[in-house]
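Starting off, we have a lone chain in the form predicted alone, written out as structure tokens.
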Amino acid sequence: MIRTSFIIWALMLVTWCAMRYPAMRRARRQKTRVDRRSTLDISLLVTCTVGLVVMPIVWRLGIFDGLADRRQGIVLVILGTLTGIAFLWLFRRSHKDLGKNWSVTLEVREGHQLVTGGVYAHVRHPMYASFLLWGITQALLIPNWIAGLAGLVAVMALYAVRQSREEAMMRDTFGAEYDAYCARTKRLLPGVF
């Protein structure tokens, strides 16, 4: 069961990379108007990479030598797979809805438009919501307390630091239009939070 759950996790990672690559290529061609990247921002992105990619691989290579392993049942694998499908769908939908407005860091592009359609009509941060789903997926599929939870902890730290900075940047860029958008949408979960 452990091998199966790791293979499912790895396939989701490869799918995520295949989805992200075209957006990154497109983003490199866009001119940046506002750049609010910081050392902290970059450090948190690196931490997410370690938590969501490196830790499960290190665990699978046996470097933890059984430390913090837990039992893995079929129910967790099924829940992890379903959560992973939701993660990949929301991640893809977020990228598609943002189009040329997407950036991996805190940037506003030349000709940047406020996106309020698609999944953005329901939540302001569907990309972060998708990464939280990825962290939950990993926690369900990787039967190790350290490697399984590493991604979720890293994503929560990224969101906690970055979301307010990102919203301030959007408010500076779009003013009252962004305030009106915030008034009618929640941050991560429609109608709740």
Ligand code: SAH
The other form holds:
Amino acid sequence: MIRTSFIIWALMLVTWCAMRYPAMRRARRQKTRVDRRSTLDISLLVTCTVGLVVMPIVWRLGIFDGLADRRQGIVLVILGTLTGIAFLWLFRRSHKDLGKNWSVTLEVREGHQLVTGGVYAHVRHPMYASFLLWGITQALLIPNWIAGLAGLVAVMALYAVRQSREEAMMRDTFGAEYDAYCARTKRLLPGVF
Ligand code: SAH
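Now that the form predicted alone has been shown, please provide the structure of the form predicted in complex with S-adenosyl-L-homocysteine (SAH).
What follows is the entire complex, opening with the chain shown before.
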């Protein structure tokens, strides 16, 4: 069961990389108009990579030596697979809707357009919502309290810091248009918060 669980987690990671790679390549060609990158932001991105990718691999290699392991059951594997499918779907949708306006850090591109359609018509941070789902998927599929929860903790930290800074940057750039967009949308869960 542990092996199956880890393989499902690994397949999701590979699928995510295949989805992200073309966007990374395209983004390198886009010119930046406003750059709000900070050391804190970059450090949190590194923390997310460690939490979401490195920790489960380190655990699987046996480096934890059984520390904080928990039992794994079929119900958790099924739930983890379902949240993983939801994560990949939402990630793909938000990437497609954001298109050329996407960036890995806080930036406004030349010719940047405010996206308010697709999944962005319902929430302002669907891609961060997908990362939170990734963290939940990992917690369900990796049967170790430390390696399992590391991704979710890292993503929550990134989101906590990013959310207000990103919204301030978008407000500075798009003004009343962004205010109106905020007035009709929630951040992560449609109609709730
Ligand atoms: N917070 C969004 C986007 C994450 S990518 C989400 O979770 O889906 C981060 C970049 O997306 C930011 O640097 C910003 O330039 C851009 N961005 C965020 N919201 C946007 C929107 N509604 N329209 C266009 N660009 C947006």
